[in-house]
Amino acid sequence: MTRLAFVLPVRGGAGSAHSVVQEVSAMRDLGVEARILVNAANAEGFRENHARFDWVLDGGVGVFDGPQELGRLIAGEGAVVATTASSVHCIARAAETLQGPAFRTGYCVQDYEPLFHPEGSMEQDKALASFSLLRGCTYIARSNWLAEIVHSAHGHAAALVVPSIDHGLFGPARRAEGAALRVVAMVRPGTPRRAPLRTLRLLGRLAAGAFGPVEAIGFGASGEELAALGMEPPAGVTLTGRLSQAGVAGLLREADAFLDLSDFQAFGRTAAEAMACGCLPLAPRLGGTVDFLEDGVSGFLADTSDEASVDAALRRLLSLSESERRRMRLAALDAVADFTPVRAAISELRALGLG
């Protein structure tokens, strides 16, 4: 039986972790002995955040505390896959503790982490080093943008795999006729590349009527969290705080538009999830979103660093007629319909030489 482990040392609950969990779940349904290995500090939070998957609570998650324990966990695997830069370092240290036949290694590059840190910092050096630690490693990426960066910056060919959306959660729903236009946006105050201040300013302008009568909603942080970080919650904007994956899906199903004003998106998961709900996205032109979002056809793209570009795209979105909106919603739904966990799992197994 095919055995593989994904090393994922995070609490989970965010987009990249959801990708790994739903794809491992699909692999298990396909008869693959796949599991996730989490470091001890994050294990409890990980299980809480992904408890809706029975296998997460029933032996499908291994816990390690240091390289010796991780080495014991991965010793019998056919393949071990890193999912973050830190997990590459974990696998490399664990491999040094082992003797005997080596397992094959993979690196599921979910974002280009050297861009997360200041130039020349220790954190950036560690992220850069993650691309040279695993010999014979198979690199996989969910967007052309990521694959091209890995190749140009490090000389590694990265296999392009199918991204996944949990269509059991993210799907369209009938909305009441005549309802006010509702715009939702992701507010991530602890992640500068997600442009929280830029997003809050635009939500405030929406609530103030700068784009016509619109209901403006932000998710990902509460007003109290923003105030504690010195960020002024804009007047008239509803802030939902942090939501579960199901909560995000429910919000997107009831919205007309989703705004992602990030500097870039390696894949653009929430935009794709919005499209699966029939909610039209406005997303950054820089990054992987261009793989599945066609500007003016299934959503809108903008240079998110340029307020005029964002404003122009948003005015186009909010001025759509009912027939234009319906046509674009259908195009959005169609564009991401094949992003299923099963197709993603199959593409990853093939890329890793296991299928």
Contents of the next structure:
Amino acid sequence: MTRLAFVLPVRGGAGSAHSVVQEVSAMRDLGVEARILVNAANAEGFRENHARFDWVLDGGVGVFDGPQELGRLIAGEGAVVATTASSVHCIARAAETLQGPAFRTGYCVQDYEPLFHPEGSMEQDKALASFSLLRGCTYIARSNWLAEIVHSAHGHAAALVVPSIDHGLFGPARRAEGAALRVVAMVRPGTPRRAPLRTLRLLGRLAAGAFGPVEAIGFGASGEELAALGMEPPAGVTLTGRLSQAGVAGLLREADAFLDLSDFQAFGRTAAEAMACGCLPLAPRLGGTVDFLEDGVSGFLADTSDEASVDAALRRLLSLSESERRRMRLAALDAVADFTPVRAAISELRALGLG
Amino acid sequence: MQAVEGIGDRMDGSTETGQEAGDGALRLHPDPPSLRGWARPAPLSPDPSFPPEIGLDIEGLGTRVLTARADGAGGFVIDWPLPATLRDGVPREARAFHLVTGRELAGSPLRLEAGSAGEAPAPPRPAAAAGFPPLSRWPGGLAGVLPAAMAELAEGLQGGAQPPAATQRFEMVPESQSSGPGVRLLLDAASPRVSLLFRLDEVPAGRLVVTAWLPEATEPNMHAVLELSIQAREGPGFRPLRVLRRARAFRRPVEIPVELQPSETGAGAWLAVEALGAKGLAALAPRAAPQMHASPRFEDGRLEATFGRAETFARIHGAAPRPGPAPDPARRLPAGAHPFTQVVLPVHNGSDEVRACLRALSAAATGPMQVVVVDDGSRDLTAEMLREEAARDPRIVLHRREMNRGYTKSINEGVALTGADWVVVLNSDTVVPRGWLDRLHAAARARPGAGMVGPISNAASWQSLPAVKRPDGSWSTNDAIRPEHLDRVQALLDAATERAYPDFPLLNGFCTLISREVFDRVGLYDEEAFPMGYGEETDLCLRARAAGFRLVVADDCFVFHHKSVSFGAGRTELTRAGGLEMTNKHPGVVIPVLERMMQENAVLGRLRGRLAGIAELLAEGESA
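Would you mind giving the form predicted together with the partner chain, to go alongside the form predicted alone above?
Entire complex below, previous chain first.
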């Protein structure tokens, strides 16, 4: 049986971790002995966050503490796949403890992490080094933008794989007739590239009626969290705080529009999940969202650094007639309908030469 | 520099004075540091529109030639930004003279001092050093070896390491334009804790940045846990008060921000920078954290710079720019067409081959050139032979060091002695053909933006032909080609070449024509990371590519290479050390990708195909 391990040294709960977990789940259903390896410090939180998958609590998750233990865990694998820059370093260190490891390596590049850290910082150097540590590594990307940046910056031809959405969670629901337009936005106050200030400004203007009668909701942070970080919670905006994956799905199902005003999005998972719920996205043009979101057909794209561009796209979105909105919802649902964990798993196995 | 009163300075629009009748004038401007002034064409020049050239004799650094440019109003102006090599804090005197008349320009001699200009205000000292001890008094000298126990290295700076390290070698890192002073600590053995402590007597509370790195590569992408803490002096030792943060130190310097509370500065407080499990540690004196600049494009103000770094990597790894139309292969290169070029030839023993190299250089010249031989402490008859050769040809200049300092220091010293716009760094086990500089310069001219040009050879890794590698995977030296075949091989290459001048991501360092602009913009070879070679040329190529220069192969120029007569001992270990330094210095650069680009180069592939039978052709020539 093909053995495959994804090294995921995180607590879980975020979109990218969900993606890996649901794809590993699909691989296991396909008969592959796939599992996830988590570092000891995050193991408990990871199990809690992903307890709805039986295999997470039943031998599908290995725990390591240091390179020696990771080396022992991966020694017999057919392939070992990194999922973050730090996991690449973990694998490289673990491989040094083994004599002539036989497994092949992969790096599922979920975002271009050198962009996350200040230029010239140690964190950025570690993220950059993650593209030169594993010899013969297969690089996997979920968007053309990611594949291109990996190729142009490091010369690696990254295989493009199918993204996955948990359609069991993210699906359309019947909306009440005549309900007020509801716009939701993701507010990530601790992540500047997700543009929390820009998002809060726009939510505030929405709540103040600058775009007509609209209900404005922000998720990802509570008013107290914003205030603690010196950010002014805008008047009239409902802030839900942090939500579980199911909570986000419920919110998107009942919303008409989802705003992602990030500086860029390597893939744009939440926009894709919004589309799967029939909620029309407005997403950044810079990045990988353009792969699945056709501007004006299945949602809207904007130059998020330009307020006029965002305003224009939002006005177009909010001024759609009922029939136009229905047509666009169908196009959005159709665009991401094929993003299934099984297709994603198959495409990854093929990219790794295991399919 | 001296302020020169009454000098006409057309760049400034000021009026000229009684010195107007001279050949020109120069003065140093502070911001950006540059020499500015004006010059007249030679009085008897047949073409008064031809820009005059000014010679600049710089103390200890040879002569540079500055070419004036037309100012659009019938005159000629000079505006020469001081290169990095002249902004190193060393005061130097420079004399400027008209190259045709030989007369000194008004304002000369100039004093180039510490990057400042005359009476103009000196650039502000880096915020770094403000408030910190000057580190100007080094009781044990600027470098030395001490027991590994905690010891004073300079005023306000302590260093030491826990056993099993027994001795520590410290080297001062001088203050520069962009950073404060610092120290490099190298141990005889890895230590569980290596410490550097900076006194905080006059430091205001607030955000500081500490720059730290590991001074020697001992493994790929090595890093060590770094602990930054506030400590108090207690007797001969120190007592930790608060750990500020934990970070990681790498081979490449990284900046680590820390925040000091008001109670943590002042008399008796020290900032400890400690590496856990390392064979050394280097750090600069802490400095005030720079302000984060808002970005007009992104809410995350860091993204402009981080996307910029990604673009730098794309320049290194990206497919080579599309070549323009190749020049006519039949075009004859006019003799003497190339600009003045200085050849830096590092020598360490190897008498016969070095003599052959020098004789070939003399015989091959078709234009203005000079050979700067850097004799790096040759022990045998080489030194005597070099003196004979220098006496034989005045274009050969000898620069001798009594002690062998290593290959990279040699070539840097040689480059620092040159002043020409183009320099060739050449191994002394080479033989060049007649017209070789014409060919290298033709390649540079054919590819705008070219910063470095390398020739074809029998033994120059991916520039080799007919074979690149031997069957066992090692680099081929194509032994069928011998020095006496050089003219014949060059003739065969003339017939086979496309003169396509392909772009390469790296050039073999055995023979490289390098533009002065490359050194000015990216600096010299890195003699700290690659003291004995084995990576210094790859490092320079990567920095040049990152800066946007093109690297070009002159596919119509063949230079014979014996390969490795000098600096040849302990190659395996040196190659490994160089590889580790490269990995650590350029994280994220994938050398195999660059190798693949060279392997896939179609121009050289076709050339190798055409010359695959060169051994037979040479044998036929010999039998005939």
